[in-house]
Structures are given as structure tokens and as C-alpha cells.
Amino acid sequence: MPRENWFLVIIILCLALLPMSESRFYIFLGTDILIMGLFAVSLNLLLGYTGLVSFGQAAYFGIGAYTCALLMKKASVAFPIAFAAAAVFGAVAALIIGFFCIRLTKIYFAMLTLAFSQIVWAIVFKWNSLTGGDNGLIGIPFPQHLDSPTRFYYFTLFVVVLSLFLLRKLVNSPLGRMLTTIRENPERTEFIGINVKKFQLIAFMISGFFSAIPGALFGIFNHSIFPDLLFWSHSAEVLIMTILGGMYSFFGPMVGAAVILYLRMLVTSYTQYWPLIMGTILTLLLFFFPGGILGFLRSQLTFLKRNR
């Protein structure tokens, strides 16, 4: 087995053993990291693999959360069906939004993703009769078979590992290599007869599907959801996680999510200026570690091997 696979097995085993610490704090933190980590990896399918900078990824996360919550709370739909519907709704929303966004490039593309995200946020914020508006949805039913933090943690771990396995298979498939080719040189790729827009739309839809899954998990985990989940600042936060961990590494966004969430928990216990500190971290990162944490570690390992 390759060294990287052994490393992944060890990480999964460590995560599986986390509840044995019997610390509710670490179980809650671990669940949060898994949810946001999957969200960041789903964004990275666009950012790191396809070269599309999206400022509206929170829309699909929020759509997943609201779809699952509304179906369970207002329609009494069983959790498995509501959970699956959340992922499908996320993919459909991404397909519709992506259909318009991929017609633009670079900064215009990014701004259009932000615009659509804000439109979705505004709909959720104003539709009081359905979404609860600014008051959000509170008291989301918790599935009976997941009625403890430990059970929900293991369920989240299973869903995240399965999703990461599927995404990793995808990025290592011919489709994934095609997306990387488009990222490197979209003009040349189109010149040789490849329908670049079609593949970008496929990436958009898959990313929306896997962004809605952690959104559904988040809503159940917190028993409540609010329109802030769809606001641009949530998209910016997950974008920072992705860049911090390393957008050119598959597991980089997971690392970025873990670092940001842990630092936020640590810093907010001492001061209220977390946004200022996060902005400082991002500035230093862009100047000194443009490849992110995993990119920096990989370059250091390469340097040490060459100088043995």
C-alpha cells in the first residue's frame, strides 16, 4: 500500500477513536471539522481542480441545510429521504446557477457566483412563511437512531469518508484529469475540440451536490439553521479554509478547516477580534505560503530528500 494511503488509514482510525476520549467538547469539535472539511473539499473541486473561483458556494450548503430541515420539520419526511433530497436539490441549484455563470470568465465569473448566492440568501431571508426569515428554523427534528453526539459523530464520519472516497476517485479519473487540463489552459483545451463549458458545468453540479451534504449534516447537528449560512461571508470563510490548507492538494482543504475551526475556538475564548486575526492569517499565508500548509510541508519534504 502506498505511504499516503497508510497515512489516511491512520487518520481515519484516529478519528474513529476520538469518541473514546468521552469528551463532548472534542466530539462536537470533531463533527464540526468533518462537516466543514467536506464543504471545503467540495469547493476545491471548482477552485483547485477546475480553476474556477466561486464566491457563492455557501448557497448550496444552505440549500442542503434548508431542504433537509424543511422536509423533516414541515413535511414530516423521514431523515434518509430528506438527506438524499438535500444533495439532489444542491446539485440542481448548482446546475441552474452554473449554466449562467460558466458563460463568463475570471473576475466576472466570480462576481456572478456571488450575485446568485446573494439572491438565494435574500429569498431565504425574506420568505418568512417557509424559512422563518431572520428567525431561522429552530427545533429541527433529530433522527432517533442518531440521538446522541457519539452516534451522530460516527454517522458524520461515515458520510464524510464515503464522500471523500468518491471525490478522490473522481479527481483521479479521466474526468478529473480533464478538469485539471481545463484549469491549466482552458483556451488551448477548447482549441483542440473539448467542450470546456460542459465540463465546467459538470464540475459545478458535482460540487453543489457535495456542498449540500455537509449543509444537511450541519442543520441536523445544530438543531437549527439561519440565513447567515447562505451569506457571502460563509463562502469567504470556506474559501480561506481551502487556500490555507492547500488548494492543489486533495486533503489540503480538510487541514485548513481543522486549523481555522480550532483557532477560532481558541481565539474567541480570549478576544472578540477573530475576523481581524483571520484576515492577518490570510495575508501572511498569501505572502509567505501561497501553496498552503500541505503545499509548504510537501516542498520541505522534497527539499530534505534532495539534500540527504
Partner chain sequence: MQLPDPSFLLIQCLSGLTYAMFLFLIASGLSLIFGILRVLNFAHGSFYMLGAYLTYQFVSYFINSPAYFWWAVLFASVSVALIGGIIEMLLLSRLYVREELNQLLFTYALVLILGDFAKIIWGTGQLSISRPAILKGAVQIFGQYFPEYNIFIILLGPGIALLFWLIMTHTRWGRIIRAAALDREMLGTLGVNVSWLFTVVFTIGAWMAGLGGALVAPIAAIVPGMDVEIIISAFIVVVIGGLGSFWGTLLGAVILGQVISFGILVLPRLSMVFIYILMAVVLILRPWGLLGKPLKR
Given for the second form:
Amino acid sequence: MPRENWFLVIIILCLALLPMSESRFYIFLGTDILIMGLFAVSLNLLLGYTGLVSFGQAAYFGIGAYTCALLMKKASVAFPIAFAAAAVFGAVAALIIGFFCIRLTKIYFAMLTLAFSQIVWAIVFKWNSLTGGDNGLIGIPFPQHLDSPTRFYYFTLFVVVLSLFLLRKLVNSPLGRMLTTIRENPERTEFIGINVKKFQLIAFMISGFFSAIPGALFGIFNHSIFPDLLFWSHSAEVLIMTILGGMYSFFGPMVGAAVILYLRMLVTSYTQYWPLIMGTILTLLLFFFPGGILGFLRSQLTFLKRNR
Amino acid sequence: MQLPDPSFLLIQCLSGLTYAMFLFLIASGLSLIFGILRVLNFAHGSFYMLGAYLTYQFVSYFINSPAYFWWAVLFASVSVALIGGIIEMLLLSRLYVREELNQLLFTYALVLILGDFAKIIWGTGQLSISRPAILKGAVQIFGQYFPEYNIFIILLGPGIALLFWLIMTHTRWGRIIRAAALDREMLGTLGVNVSWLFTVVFTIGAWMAGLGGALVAPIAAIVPGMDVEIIISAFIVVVIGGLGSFWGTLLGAVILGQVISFGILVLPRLSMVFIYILMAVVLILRPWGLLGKPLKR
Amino acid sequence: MLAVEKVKKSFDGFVAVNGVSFSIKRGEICAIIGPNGAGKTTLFNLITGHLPVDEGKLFFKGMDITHMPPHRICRLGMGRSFQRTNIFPRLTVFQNIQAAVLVHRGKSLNFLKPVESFFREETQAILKRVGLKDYGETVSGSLSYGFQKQLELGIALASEPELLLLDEPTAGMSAQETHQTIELIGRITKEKGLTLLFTEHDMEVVFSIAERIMVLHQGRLIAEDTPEEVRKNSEVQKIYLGEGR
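Switching conditions: you have the form predicted alone, so give me the form predicted in complex with its partner chain.
Complete assembly follows, chain above in first position.
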């Protein structure tokens, strides 16, 4: 087994042992990080791997959250089915919206993803009878057997690890390599015989699928969901986690999510000026660690190895 | 449903037009910066916000002077321009060699930092200043009252647009800027100091945003969050109108102003939705914007 | 092999390609020459589907490709290199070539197996053919200009094309690099029995390998003949001497 995989096994084991701390604080933080981390990695399939800046990824996260919650609360659908439906809905929504978006490039692509996500947000906001509108959806039932924070943490860990396993397999496969060539040079990729738009749409759909999964988890984790989940600022937040962690490494976004969520937890207990701290960190990172946190750590490691 | 009174519609239209003129000021600065520096400046809304807060501040300094408002507008917009210029020179200019996303991220970090600075200095409460003495009144239009100050803004907008257009078409700097926006590779051959040009353009853009914020101060609540609200609208204006198209920006601003102004009657709190729908339709049918030109490959 | 019939293209009223017609037989080596702005690159972009034609028709192996998207034209067996080097800069040299092999062998949609395991030998063979076998693990963006051009040729060859279009294959190269590249192209074309259409500004290169030369001037084809005849053509001489070359 390659060394990187051993490393991963150790990390997963550590995460599995986290509930032993018996600290509700860390279990909650851990769950939050796992959920947002998966969301960031899903976004990064578009951003870092395919070179598409989606500015509306919160839409699919929100669609996942609302699908799962509504099916359970209003239709009393069993959790596993509602959960699977959430992911499928996310993928279908991404397919429909992506069909229009992938015809554009760069800034225009970003703006159109933003426009669509805001339209979805408005629908959720306005559709009072179904979504509860501005008041949100409160009292989402706990799925059977997942009724303690620890149990839900383990379930989240399982789902996230499985999703990451699949996503990692994907980015290391020929399909994933094609996405990378599209990021590097779409014109050239077209002329090795690839239908670039089709592959971009596939990536968009997969990303929608895997963005809806953390959304569904999030709704259950919090018992309640609000339209804010779909607002553009949520898309911006996950974008920053991704870039901060390092968009050219698979686990970078996960690290970014962990660092931001942990710091936020820490900082907000001292001061209300979290945005100021966050902005300063971002600026420092941009000027001193351009490859993101993980990119920086990796370059330090190779540096150490060389000097040995 | 009863048809609304035509004079009411006219007033609604005029207030939409007032908003459009602010949007135009902000968006054309944004578009100018994007055209030359190829940087999508998220912090543009923050410059606008700073313009408003600084006007509030300068008004309290100059309150004893008869034309205190106009002095405050001048000082505030120039201060914002200087802040913008300094940021470009010291920080942003170091990021041009990097990927576009880095520049975007930096301007976003600025939004966070400047937003909190404003909160620390001026608090989170809502501030306001009164309209300048000579424009305090209101004119009667078909039985409805409309503030003189808003009329002034509606007239000022096209004035600034015309001035801007004349500068762009009739001066050496204007021609350089237009050439640079069309083809950046030409810049090197034009014999201009590129980094100086970038600083100047960024400063002018920041000045326009600051001016917009200064002028909006008497008729809008000066609050944290006004930065983010305007920047998204300004992005949309630029995209709908066509990136880099001057008249497109004006058209986009007017359309957005009207849609917001009338949309609010249909869906209060959600009038922005019409704008997003409009943007989606425009991007799908005419990705390069209403008056923009398709990008060359 | 390739037939171009009365093809026309204009940008904003500027006619870049004005009713050009020619055809190329299987196995031929043809060059298109002409001063800068004559419309050579535009013509290439029309043939490969990167630009839509305004008027006229294009046929490849008897099939109408006039309105086909580039990726389908490529799959029919047309390869091309670009004037400005066009590689995947952050990937290694090996990965660059392998990507093209993957597509050509129809594995681009596979999402289960690790990409490293695919077509290692095939990729190595191409690396060797274009003289990059010692550079497989180098990040391609850090290669020298000449090597990048060779890599581009390798990417084009990986699709096993029958017709190869090369846009200025030696642009920006030193005399030595030019010499090596031309030798390489000539050798590969012979070995693989390729049909070759290329543009070039270096007349020595053109006359050394082309069997037939087409001269493009202001969007029109003004001469089409063997190298000897083109050399003698007074109109061609006028254009080139008139330009001060």
C-alpha cells in the first residue's frame, strides 16, 4: 500500500476515535467539518479539476438538504430513501442547470451559476407552503438509530469517507484525467477528440450529486434548515474553504474546511470581528502561501526530504 | 386588479432611475477596472460603502461651512480613490502574475476587512445625513412630490456618462485605455508605463465608487452590508450590459433600476429575483451581454 | 483525402479567407505559404472546425465535415498542432501523450481504474518516436520551447491521424532545433504514411520537404504548384520581395 494511503488510514482511525473524547463540542465540530469538507471537495471537482468556477454550488447543497428533510417530514419517507433521493435530486438539478451553464466560459459561467442558484434560493424563500419560506423548516425528524450526536457522527464519517473514496477513484481515473486536461487547455482537449461540453456537464452533474449529500446530512444534523443555505454567500464560503485549503490537491478543500471552521469556532468566542480575521488570514495566505495550506505543507515536505 | 395611477408609475420610474444612476457609477468603474486590469474587483462595493461613511464623517467636520455637503463629497470620494490607489500599488499589483482566482480572492478578502473596519469605526447602527440645503425641496409631478435631490442625481448620471465618454474618445489616455481593453498585448507596444496605467485606472475606478457612495449618503441608510448589496447588483449590470461596453453598462443600470423599482411592487423583499432571471435569460441568449461584443477565440 | 471547396470566412467585414479551393491526395506532403495575415491560420481553424465557415464546403475522406465540431473531426483521423504551443502545461510529458492515447482508444469515460495503468507502452513508444523518452516525468510546462513543440507533435500523433495539420512547426526555434524538427517530421510522415499539410515561414524548410506548395495572399490562393515552379512564379516573387524578404 502506498504511503499516502497508510496516512489516510491513520487519519480515519483518529477520526473514528474522536467520540472517545466524550466532548460534545468536538463531536459537533467534527461532524460540521466532515460535512463542509465533503461539500468543498465536491465543489473542487469543478474548480480544481475541471477549471470551472461555480459561484452557485450552494444551490445543490440546499436542494439536497430540502429534499431529504421534506421527504422525511412531510411525506414520512424512510431516511435511506430520502437520503438517496436528495443526492439524485442534486444531480438532476445540476444536469438541468449545467446544460445552460457549460455553454459559457469563465466569468460568464460563474455569473450564470450564480443567477440560477439565486433563482433556486428565491423559490425556496417564496414557497411558504412547502418550504416554510423565511422561517425555515424546523423539527426535521431524527432518522431511526441516528438519534445521538455520536451515532450521527459515525454515520457522517461513514458517508463522507465513502464519498471521498469514490470521488478520489474518479479523479484518478481516465475520466478524471480528461477533466484535468480540460482545465489545462480546453481547446487542445477538443482536438484530441473530446467533446469538452459533454465532459464538463458530466463533472457538473457529479459535483451536484456529491454536493447534495452533505446538504442532506446538514439538515438532519441541525434539525432545521433555512433558505440561507442556498444563498450566494454560502457558495462564496465553500469556495474560499476550497481555495484556502488548496484546489490542486484532492484533500486540500477538506483541510481548508477544517481550518476555517475550527478558527471560526475559536475566534467567535473572543470577538465578533471574524470577517476581519478571516480576511487577514486570506490575504496573508495569498501573499505567502499561494498554493493553499496543503500545497504549502507538501512543498515543505519535499523540501525536508531533499535536505535529508 | 385596479390599474395603478399613472403619476404613481412615473414616480416609481423616476426612483428606479435614481437608483440606476448610482448603479451606473459603480458598475462603470467596475467595468473599467475589469477591462484594463482583468480583475473582477469584489471590493468595489466596499469603496462605495467607504464613500458613504466618509461623507458622513466629513459632513461632521465641515458642518459650519455653507457648502459642507459638497466639500464632504469631494473629500470622501478623493480619499476613497487614494485608498484604492494605495491598495493597488502595494498589494494587488503583486498578484497580476498569478492566476485570476488569486486576484478575485484578494479583493474578496478586502471586502471582509473593510467591512469590519467600517463596523469598528462607525458601529453597526444606521447612520444618515441630511440632503444639501439647496436641494432640500421637492418638485410636484402630476400631483406627486419627488425630491429635488433625486432629480439632481438623475441629471448628473448622464452628465458623468457623457464626460466619461468624451474622455475615453477624445484624449490620449482615453484612447490608450480603450486600446488596452481591446487587446492587452498591445499595451507593451504603445510605449506606456503599464503598472502606472493600472494604478491610475484602479484609482479612477475607486473614485467613481467612492463618489457613488458619497452621493447616495443623503438618501440611503448608511449601514454595514451596503457594500455586498451593491456589488452583486453592479456585477449583474455589467454582465447584462456586456463586459467592457460603456453604453451597455448604462443600459444595464437603467434596466436593473426599473426592474427593482417595479419588482418591489409585485414581490416585496424579493425584487432581486427578477434581476437574476433577467441575467440568466440574457446570458443564455446573448452570453456577451446586450451591447457587448462576442469574445474572440 | 481533404477537399476544400470555395471556403470563405470574414471577421467584422474583414475577409480573412476568400473562396479558397484545393484538395490533397493521400500520402502527399503539402505546404501553405504566404505573408503574415494571409489567412493561413484561419484556414487551418476552418478545416479543423475551430471556426465556422461562412461559405463553401469541406470534405475529409469523402465525408462532409463542414459543420462538424472539432472533436468529431479529430476522431475521423485528423491531427493538428497549433501555432502557439498548445499543451497541458501542468501535466507531465507522459500524461500529455497518454491523455490523447486514452481518447483515441475510447477509454476517456472509464472512471473505475487508476489512469496510470492505461497504455503505458503505447505512450512510451510515442515519447520515443518524438525524442522525449527521457522526459516522461518532466512537467511539460517547464520544457524548453523546442521540446514543447515536439510534445505537441506527439500529442497529435497519439490519435494516429491519417492527415496531420501543422501550423508553423518550427516557429520560434533555433536553426538547430528547426533542423531536428524537420528531420523528425519527415521521418514520421514516411514511417506512418501520413498525409501532411503544413504552414511555414521558413522557406528553406518548405522547399526541403514539401511536394506541393500553395501560396495564400490576402485570403486568396494565388499559386499552387511544385516547389520548382512556385520558386519561378513571378507573382509569388513579387509578394515576397515586395515585403522585403
